[in-house]
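Take a look at this single chain, the form predicted alone, given in structure tokens.
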Amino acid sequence: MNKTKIELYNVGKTKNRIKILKDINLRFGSGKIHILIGPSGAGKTTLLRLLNRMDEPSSGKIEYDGKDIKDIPVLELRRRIGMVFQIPVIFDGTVKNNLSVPYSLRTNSNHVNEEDLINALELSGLRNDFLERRASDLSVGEKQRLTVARALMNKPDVLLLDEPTSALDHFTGIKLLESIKKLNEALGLTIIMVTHQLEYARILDGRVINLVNGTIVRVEEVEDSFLDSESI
């Protein structure tokens, strides 16, 4: 039986008296790919943000490796559960400067391991000669790959992806997803991604979790997906 990496027990989220998530019971298997789909406003991004405490549930409990995430220091939790946002967040300076931001949090040292930098770039589909480039000069697709590489610097167990292809053209988006799938295969990363595109879910393969109005309406493998449209 596959080990559970993250589990939600009766999780709910209410904002401004509006129920965004309702009694979510869900398991994310270790080393697996999980795709959250559903219409806008279904609660997909909210659910994702709860998993590394960028937001807090109004009710219920979330466990990581069998431990309540509230009992794990936030910085430690976010080292284990990395997140890539819809729009790439880039800091001033070079690619190397950007990659060094989480490194100091993980190692408590200002010394950057060059091998770690190069490995993170290559795993994200960027060449090592990108290190000295100014991050602001990169294309949008390269910036998104940089944010993936930066998340990998913490050597996480889980990678959360909030519609990472939304700012990319179709071809670049497909290439990024292929890199993400390789990360799952090479590192055994647990991948949890929000998307509106079923085509992207099929590329990644794995388990599809369909949310509607804050409720899980169906969970199944991609090849068994009951959805036949190309987007949600």
Second form
Amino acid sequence: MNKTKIELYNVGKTKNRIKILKDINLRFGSGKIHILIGPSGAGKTTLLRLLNRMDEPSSGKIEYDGKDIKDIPVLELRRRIGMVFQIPVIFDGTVKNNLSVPYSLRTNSNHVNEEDLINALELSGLRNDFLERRASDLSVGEKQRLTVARALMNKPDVLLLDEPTSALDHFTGIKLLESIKKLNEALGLTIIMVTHQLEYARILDGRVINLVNGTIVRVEEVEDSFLDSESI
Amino acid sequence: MEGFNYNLIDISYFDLLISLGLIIVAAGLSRFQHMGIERDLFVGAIRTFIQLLAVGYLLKYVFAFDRWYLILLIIFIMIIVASRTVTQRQRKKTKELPYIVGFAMTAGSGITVFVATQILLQIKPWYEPHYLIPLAGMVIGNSMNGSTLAVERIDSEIQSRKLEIEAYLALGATARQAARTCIRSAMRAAMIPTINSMMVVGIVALPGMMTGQILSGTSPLIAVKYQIIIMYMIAFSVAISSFILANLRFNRYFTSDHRLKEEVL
Ligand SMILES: Nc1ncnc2c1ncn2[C@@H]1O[C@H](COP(=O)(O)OP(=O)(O)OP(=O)(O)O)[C@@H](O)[C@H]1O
Ligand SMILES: [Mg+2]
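Let's see the other form, the form predicted together with the partner chain, since the form predicted alone is already up.
Up next: the whole complex, starting with the chain shown before.
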């Protein structure tokens, strides 16, 4: 089953008359790991934000499972396509409170299945005795894991990650990436991650999409790109 | 009306002139201490004199003329001026702001004044200006302050919490759910001055209207009962208008498909 999940057709994005993305054509296959790489200011964040409609493209079309994402109710789309930001945003209260947010947004109730909570914690590499801890007391690395776990509470098909390791030290960053890779393997979750470090691409062993100046310069399997960068 | 046998002393214009002496002394002090506020002090004193005297004559005329449409017109003007004041206080003046402020204040003060004059006091005729105008003025003035705080707070909350708002949106929250903390905080900010003054009324400060009633010969107990009603009216109308306002205002920052607008980001 090689169902194509997200497709971009001639997608452009202009902000304040500056062309940030130009004519992007891309296909993100389902169940895979995709890495958006490129220098600062290339448009990686801009591109990522179009995929769950945190922003709208200025031109072109984005399809999810063959359907224009504009025709999918936006709240549903954002639950299917979860997002983790560069800087972890933690809500008030305990870890449990944080994890309950997606459920309570949907149902106005706080009675989340305890099993789901533990599951999300374990999948994102947090110990399950964290549940009653105050979320603001967590370390930055733990906070970032918490935001991953929180996004998982919606049971998404796709997870967008915008430089999730940038607030973390090298070692913690790599540990997070390993958890992300496990998510892909265990749940078949499609991962689209922004980074500007090629080394992370190797750890994740995914497809690399190289974005420079708002255009895609190449798409390659990780081995090739790694060889390339070493030969430069 | 129950009251004291008490001769109200009229104040002559000569008396007013003498009281101006107090301002002159204060200005002298400013001069002496190089505070540099003499000019403002005089301008303020003259404006007080002219504005209040003009209102005095206007009200005298309105009370004598005694027509419902003239009284409603005056209340309408009060709301317009108050809405403009709220708008001018904001750093982000948008086209729709005066309208939503006007609407929120009309609703908040309208309901309040209606309940107070028609259901509670049952004034006759229904537009009796001796009641309607000061009560409306009091309520509108306080709603104006509450509304200023509400708009200011919701604007700054949304700016400072945009990361949090986006985190909520990305989890599938509606715009309203994502802005809930901001809306609450705006309403709280609007209500706090009113709640504070309810806490200390009579202890720290004697309200102006009560003082005025007592000075003009009303029994303190009656004046106090009026004041109690007024405090409740103010609390109610500030709550209603800031509730409406915060709920209308936050919308400006979002698109219909639950995105934060780019100019905010
Ligand atoms: N509102 C805006 N108006 C004009 N230019 C903008 C606006 N927002 C972003 N840009 C520009 O668009 C370009 C792409 O920004 P984007 O955040 O997508 O880059 P990025 O690839 O994620 O970079 P980084 O690795 O530093 O996060 C940048 O040059 C940025 O300055
Ligand atoms: Mg970025």
